[in-house]
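One chain comes next, on its own, written out as structure tokens in the form predicted alone.
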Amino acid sequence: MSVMRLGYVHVRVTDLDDASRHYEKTLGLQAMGQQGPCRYFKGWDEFDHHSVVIEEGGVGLVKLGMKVSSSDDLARFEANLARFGVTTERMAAGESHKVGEGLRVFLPTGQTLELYTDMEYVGNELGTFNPHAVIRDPRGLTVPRLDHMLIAGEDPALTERMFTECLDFHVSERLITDIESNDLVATWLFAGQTSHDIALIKGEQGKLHHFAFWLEDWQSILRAGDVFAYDDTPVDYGPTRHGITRGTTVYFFDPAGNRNEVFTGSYRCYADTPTITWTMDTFPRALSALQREVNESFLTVFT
């Protein structure tokens, strides 16, 4: 194993009380400091110190982190790169907060993407030794952990060549406009055994469409739009299951107007899993299996 999974989002927000609340109360992160503009969350069942990060100062993406397994792979992906043509800078450690040394990588999509071996750990909600199954006090959502995010650019194409050839990366599905040109508008990359790690989109280049967390089932998918309900949430989409990666979900936007996504099912991948493709014609049953439409914000509303 090299990238092990998705380690934290950074994103700009417009007020951080407000954000604060929505990732606290409405999601149920663990809050876990500020340091200088930042403040720091964390999923209960995640145990490094934090997985999301919010700014003040507008919105979208910062950057994001994927965890690796060594400096080995480090060295090595940094050499990759070098030989496929992506900038790329060494990171001391702290230079991100709690984050130890790493690989900053400035991807042909335009974001930032932080490669790192270290974070400090602070363990989960449970501990270690005789645990419970789950915490005790319940809050928001009670999400226990960032899952996996899709971002934008000019060039997906070029970005998952990327990924694959330098970073290990696999391909789980990916959407084409049609089989005479097959080019690509979006694909769906995994590291682990997750149906994805992260995605990419044909878009304005730079640009964040969204970053989901984990919930255990369906029934807490349903219970995550009755939260929405109460706390005036605003919901783009669901809950629906998607086609591409037959998970089940919802999508909604924090206060500056980031969208997250609460997600859960899908299926496991492996290296050898055959890669899954669909066609543009076939998107809005892609995207939802069960209302087979697509609303206009999904498709134009970027961060």
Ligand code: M3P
Contents of the next structure:
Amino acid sequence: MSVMRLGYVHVRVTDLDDASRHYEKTLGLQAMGQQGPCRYFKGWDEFDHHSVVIEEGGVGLVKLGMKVSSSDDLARFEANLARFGVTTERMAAGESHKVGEGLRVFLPTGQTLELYTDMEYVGNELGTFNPHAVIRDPRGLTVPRLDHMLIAGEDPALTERMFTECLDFHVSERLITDIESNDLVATWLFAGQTSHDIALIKGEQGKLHHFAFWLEDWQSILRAGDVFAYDDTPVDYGPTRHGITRGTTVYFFDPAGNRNEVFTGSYRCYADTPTITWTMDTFPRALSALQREVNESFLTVFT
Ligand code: M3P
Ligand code: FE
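The structure above corresponds to the form predicted alone; please provide the structure of the form predicted in complex with the named molecule.
What follows is the whole complex; the chain from before opens it.
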């Protein structure tokens, strides 16, 4: 394993206090402090310093980070990406708060990806010695961890090739227009053993569709909906089950308008798991196996 996981998502928000209330009180992330215009958060079962960064001013993605096993992997990725023709630059320790040295990758779809091997270790909220199973007092959705994200760009096929040929990712599912033209609409990629760490969809260059947090079970997804009602959180879609990835889900928005998702279920993937293909005529069922209909905002709202 070389890319271990989606480590962090860094987004802009229009108001730090409003967004902090959402990520800390509604989602139940742990606040990890402020540095300049940025505030940092982590899930209760995450060990590194943060997985979500919010920055004052606007809306949309600043960058994302993926944690890599070793500096040998980083060097190998750097060489692969140079050969592939993707622009990268070396990143010094501390350039990103609490993050060690790494490699900044400018994705063909327009986003900035930071690959790093170290982030300050703070430990999860249970510890690693005779731990309890869950945290004692639930807070909001009691989110344990960040799970995956979906980003948009004009050429998802090129970025898909970059992830598979340069960074050892595999493709779990692909959505194409139709069998004849075989044009890629969206693709789901994994480096670990979940159905996806990142997904790419054809759309406006450099945009964010959503980032998703893991929850324990379907009951927690349903409870998320109840908490959203209390907190007046705008819900985009769900709760339902995706056809693609078989995950159960609710999509909702942070106060700035960035789309979030809570997600669970899905299935385990291995390097030899065959890729599932969907065609656009089945898209309503691919998005939602239960309702089998597409809501307008899902296709139109990107930040
Ligand atoms: C997800 C996911 C589409 C399904 C999206 C799925 C675009 O967000 O996490 O599996 O049909
Ligand atoms: Fe998702």
